[in-house]
Every structure is written in C-alpha cells, then in structure tokens.
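Next up is one chain by itself, shown in structure tokens, the form predicted alone.
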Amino acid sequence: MSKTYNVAVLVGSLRKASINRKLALALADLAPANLKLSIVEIGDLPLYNEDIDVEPAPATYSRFRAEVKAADAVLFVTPEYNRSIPAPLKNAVDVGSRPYGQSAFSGKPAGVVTASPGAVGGFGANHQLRQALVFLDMPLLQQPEAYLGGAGNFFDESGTLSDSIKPFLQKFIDAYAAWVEKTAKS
C-alpha cells in the first residue's frame, strides 16, 4: 500500500472567488489517491517583522508554520501581480522560513502553478518564486512547467472546470504526485 502524502497548498490570491483558489481546488479534485491537498490560509499573517517574531510568536505565525511543517510537500498556486509574486504569498514565504535555521519549508518537495487571465500566465511570478524556493532548499518539480494564460476561461459561471484545461492539469498533478513520492522525506 502506498503512502498518502499531505500537501500544503499556498494560494497567492486572497480573493475567495479567485481563479487561483478555484485552480487549487480543482487540482485537489484531480489529485491521485496518494496526495491529499489542503489549502493553508495566508491572509491572516501579519507582515513579517522580526520585532514581533519573539517567544511567544504571533499565533498566526505559529499556526502557519505548524501546518506547513506537518505537510510532506508544498504546492504554490498563484497569480502574478506587477510581474512579481503577490505580497501575501511573499510574506507567507518569509514567515515560514523564519526564524533563521528553522524553516518550515526546508526539504519539502515543491510545485508551482501560476495562472492569469492575461496571455503570459504568470511567468514572472513563477520564476521569482522558483528563485526563493531554491534558497529554501525545496526540491522543485521542473516539468511540466505551469504558466496558465487565459485563466479567466477555465471555469464556467457555476464554477465547473473547463474540459479544455483538465488534461493539462491532470498531467501536472500526476507528475507532481510522482515527484513528491520520489523526493519526500520518509
């Protein structure tokens, strides 16, 4: 019997009805049986400030770090804001990587999906996030890359995922599952 891997999903958009949140939920539905994806909320994290990150750490910092540490892997699903990582997601990366030497992310297999209504599909945010993940010592799925342009058309009015994007998302989540199985620490 294969192990079930718990995956912390960080969604870069805070909007409840965001395209990226919908994509994260769709990926959870498409995930093979060996992955359990759960969104870890980031909207309540105060901006990282070492002055407030003292014992006891803010409760939201502690909750976030504990949820990421408890996961076997991390999947980032995010839009791009101004050719960069959205501020809430960058803040979550900073909070989770502190205090120095105690990163909640270290060694956890990672995957990145960026989606945008525009044609570029979050290319800039995807690559900037990948730079940070290398520093955080997260083995990162390289292929397939997931820059999803035209994402405003992925869901109908009722929130149902379009058949046109489903095959790619299935390919991505299956490759990510294999990556997690190969690289996750036992």
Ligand SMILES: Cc1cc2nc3c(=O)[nH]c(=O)nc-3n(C[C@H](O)[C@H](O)[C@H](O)COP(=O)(O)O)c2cc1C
Given for the second form:
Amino acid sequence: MSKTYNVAVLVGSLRKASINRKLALALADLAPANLKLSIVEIGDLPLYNEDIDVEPAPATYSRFRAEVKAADAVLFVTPEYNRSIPAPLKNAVDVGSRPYGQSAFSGKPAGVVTASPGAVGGFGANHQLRQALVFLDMPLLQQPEAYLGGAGNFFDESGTLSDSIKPFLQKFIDAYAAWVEKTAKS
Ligand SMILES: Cc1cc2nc3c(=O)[nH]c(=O)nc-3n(C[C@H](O)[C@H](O)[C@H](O)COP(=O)(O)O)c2cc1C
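Got the form predicted alone; any chance of the form predicted in complex with this ligand too?
Up next: the whole complex, starting with the chain shown before.
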C-alpha cells in the first residue's frame, strides 16, 4: 500500500479573504490521494527574537515547530510584498529554523507557489524564498515554476475556482506529489 504524505502548508498572507489562502485550500482539494495538505498557522508567532527563544520557548514557537516537524513536506503559498517575502512568512521561516541545528525544515521536500493580482505573479517573493530554502537544506521542486499573475480572477464571488487556472494547479500539485514521493525521508 502506498504511503500518505502529510504536507504542512504555510500561507504568507494573514488576511481573511486572502487569495493565497484560497489557493492553498484549492491545492488541498486537487492533491492526489497520497498527499494530505494542512495549513499550519503562522499569524500568532511573535517576531523572532533570540532573547525570547530560550527554555521554555514561547508556546506559539513550540506549536509551530512541532507541526512542521510532524509533516513530511512543506508547501509555501504566498503573495509578494514590495517585491519580497511577506514579513509573517519570513518570520515563520526564521522561527522554524531555530534552535540552531534543530531546524523543523531540514531535509523536507518543498514547493513554492506565489500569486498576485498583478502581472508578475510574485516572482520576487518566490525567488527570495527559494534563496532561504537553499540554506534550510530543503530539496525544492524546480518545475513547474508557479508565478501566478492575474490572481484576482481565480475565484468568483462564491469562491469557486476558475477553469482558467485549475489545470495549471492540477499540474503543479501532481508534480509536487511526485517530488515528495521521490525525496521525502521515510
Ligand atoms: C504591503 C503590500 C505590498 C505589496 N507589494 C506587492 C508586490 O510587490 N507585488 C505584487 O504583485 N503585489 C503586491 N501587493 C499586492 C498583493 O499582491 C495583493 O494585495 C494580494 O491580494 C495579497 O495576497 P492575498 O490576497 O493572499 O492577501 C502588495 C500588498 C501589500 C499589502
């Protein structure tokens, strides 16, 4: 019987009506049977500060680290802020990466999806995040790249996913599932 892989999904936007959050949920629906996607919340993490990251660590840090550690893989779905990674997501990356030598991310297969109502599709955030994932030693899906522009049209008022983007999301999540199966530690 094939294994089911648990994927921690980190969404870079904290707003309730976030397009990226809706995309994360759509990807969870489209994921093949061997992949279970669950959003790990990042909005309650205090700004990373080594002074407060001492024993006992803040409960929010411990909760976040435990949820990421329990997952087989990590998928990032995020907007771009000022051509860069939104601060809450970068903060979550920093929290999960510590204490030094005990990173929650180390070795876990990763994927990056960026989406924006603008034309560039979050390219800047996508690649800046990739830069951090190199240091975090995460095997990262390279293709297909997912810079999703025009994201304001991806969902109608009832929240239904548009047929214009659905085939690409299916292609992406199928490729990511194959990547996780190939690279996840058993
Ligand atoms: C502080 C801030 C900076 C932004 N900078 C960019 C940007 O550099 N590139 C871009 O395409 N959109 C930018 N946007 C617009 C976001 O892409 C847009 O608000 C998007 O809907 C946010 O994603 P969400 O719907 O998941 O919250 C910015 C928005 C905010 C609030």
